[in-house]
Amino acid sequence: MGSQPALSHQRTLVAVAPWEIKGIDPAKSGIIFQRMEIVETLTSVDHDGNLIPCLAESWSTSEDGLTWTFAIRKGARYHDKSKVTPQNVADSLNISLGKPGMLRKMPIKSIRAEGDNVIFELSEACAMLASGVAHYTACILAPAAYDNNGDVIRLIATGPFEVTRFELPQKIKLRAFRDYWGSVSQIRTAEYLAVARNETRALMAQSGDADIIFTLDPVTLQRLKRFHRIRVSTTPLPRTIVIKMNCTHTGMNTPELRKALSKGFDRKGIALTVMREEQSAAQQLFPPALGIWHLDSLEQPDPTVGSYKSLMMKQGWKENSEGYLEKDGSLLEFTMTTYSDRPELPVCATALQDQMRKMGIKLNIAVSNSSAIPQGHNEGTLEMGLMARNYGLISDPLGSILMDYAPEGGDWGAMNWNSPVMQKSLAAIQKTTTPEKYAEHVKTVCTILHDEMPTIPVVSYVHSAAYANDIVGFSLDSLERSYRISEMRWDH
């Protein structure tokens, strides 16, 4: 703490962001009230991606995989006062599997408490059921917050910060929890404000309206630098811009060549010109924020535009005048699909057609909806889609995996490709039941992810915020679970 205590007591931190508040149970807003650091769940994520112990203290796993047991932490507290018991929390959940969410897309037989601990019985082994239970649709809540059809009627949780008031739907107002099982924050009173605009949320930066503002557009990042009382922070975001590839393709029907291909992007140039960001650059689908399923070892080379064209003409094409492959009177042409709901994907098509041209492809773009690439993939007429995937929905992006790799490829992932060391992998990491083995089979199906690239990552998208510089501690959440303000504190 600061030298001057009692000003920290007394200020309230304002946090800004775009989304509106929709309600105050959690299947509606959750993703607000965990970011906020109000409602918690059984297993959390550390800062460098790991699963860590949260309401559960500890967690474990019968030999076939379909019995879990979650030990619940002794001595929390709601923000009611009331005690944490495996039975109310074993109530919370299946309140909580009876509404959309994450826990209704595992394989959950029935929810029950048991001794010290609430114990998950499932239909077939589910490896990422600890990482699920950590999704804010799956927060516990204490019995006073339910009417008796199991509506929320308070939102009574367990997190560092308690609500005071509701003004629906764009703030909430906020203080720490004196009773929090962990640390309790030294920022004492906050408020969360929803405001829609990006050029509102940086004026309010700007005249000291607001301490922290989240999610503001690259330019704006850049003109907030200038001001001395503001700072800036970026990371990148498990949401990932991938080209899609139809692998039976000619000039993209074998390993080879798709990482030549790979390898004749710019990505640096992408990232700064389009993303505004040069840490967006992704040579690999999975950033650092998802631990293990990120490899460390892998470089980012500078493009070398040759070895595509090599490769081809080896394969009797040659370059006519306008510098295209050619062969038997055809041009080496694609035709990539992308859509315009994220306004960048259109740009960096364009920047990918133009880095192409230098590998003697000519690429055609096709901007219509997003419909359009599974559309494509499933009649089997896409050649290349554009497309961003979002891995980060929990800390395991195991079930996206299993979506877009499956051995009959994915609507969002693989077109016309398996591997069968691949999907053993999966099928195995289904049934792992200890980290080191889920670690090594991780490994393999990343390895071999970048080793055939049936899609090509090219960046990633990045998270953001201006922070007032007299906040001490700041860090940004690459998962986007946690806006982290029970770890800061005044500079005075």
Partner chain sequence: MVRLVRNLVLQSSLALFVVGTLTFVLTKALPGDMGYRIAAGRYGHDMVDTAAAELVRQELGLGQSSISAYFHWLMDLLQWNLGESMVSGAPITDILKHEFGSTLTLALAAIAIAAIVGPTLGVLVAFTRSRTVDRLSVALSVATRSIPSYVIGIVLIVVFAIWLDVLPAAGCGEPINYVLPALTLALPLITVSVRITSASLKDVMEQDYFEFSRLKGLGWCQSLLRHGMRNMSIPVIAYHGVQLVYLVEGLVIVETLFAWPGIGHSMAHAIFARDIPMIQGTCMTLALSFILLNTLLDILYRWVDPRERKS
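Previous: the form predicted alone; requested now: the form predicted together with its partner chain:
Just this one chain is shown here; partners and other molecules are left out.
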């Protein structure tokens, strides 16, 4: 079993997480392959969220922002010992471009090899390209990994770990890749095991059957802290629970009303009782892990339920005997659609229901599945949605912002809201080449999103893990890109 003493070169590190392996194609399960450090991308992200070279040693962009040049790392090898060349990197990226993934979300005209470089030609400037190619769907596989149709038949990549055995859908066995271009991992063998149930993962942590257990609910984490052979680690994630609103609906149709509504929420209460982490309370969409996208100047005000009520009363609404606002015989009533795919969402919705009752709003909750929100958005029937949005798909949330806050709105963003000033800034960001200008535009975008509140952030998630106390060098990636096993070692 995992925690029993063994020689360091013999002991296998067992990492347990809830996600099953759906296949060996990175378009489907690349997120697991990236986290287990099997696959790599042109660029990567360091512990502070900065973009760093990976299979590309450096990169540059033309003045018009339409041509990006990535210099491919010399001396890198695939797990089958073949050399990484610009041509096979370009081929791999072109195959990924034909599948759903991050590359398809960017205006890429062509990807080709030229000398020691891989060149991206774009149809329009795209500042997030360098962070976009760090996404797992843009990982680089060896030519032998594909069949003639471009389907992945073997997972041959370049990461610090190579696959020794797949046992789909639950297990991957790995060993350290000795010809890795960087430092060879001191953990010689590792195993990924998908365990869907939180209870089972917790019991595996207690029994020592697993060395690192990811994604545990807050109550379990509190309990595991009591065991001497387990350590617990948490870090805020750029995944935020957000209220999406139809911004033309009565009671939500002005920035003042939406801000007053936001002020009425007791976020700390929800953070403590639902997420069990006070630091989860989210006054803005982006947590500090997203660097310049986080506004430092914002404070956490105490909830004030009266301001929303008084604004509505100025519009002729009156409080009825039950405390709800009423006008011409109609109640101020919304339906909030949410989904149980993330079990905390319905609980969070009921907390908001109670808090909105104090503001005079009758909130009905419709618990469905996650498709109900984009469907309601596209049909125009959605009044209010409560959803969990991941802004850390890549290190730069620009891609999510462009999709969510487009002039016509977005499935997981604004509905019937548009800000020409923000669109101007978003267009300018795309063409910006200097970090200072980029940060300036980002600040404008974030300030508008906070001032006009087309969506209201409520709480953010916390990434959690329990790990055996004889692991040295454990750290959590707040972007959930990597489990960083190659940076760890055994303490004996």
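Keep in mind that this is a model prediction, so the values were computed, not measured. Numbering follows the first chain given and starts at 1. We call the rigid core whatever largest set of C-alpha positions still superposes within 1.5 Å between the two forms.
S.K.: Could you tell me whether the Cα atom of Tyr136 shifts by at least 2 Å between the two forms after core superposition?
M.R.: It does not reach a 2 Å shift.
S.K.: After a core superposition, would you say Gly159 shifts its C-alpha by at least 2 Å between the two forms?
M.R.: It does not reach a 2 Å shift.
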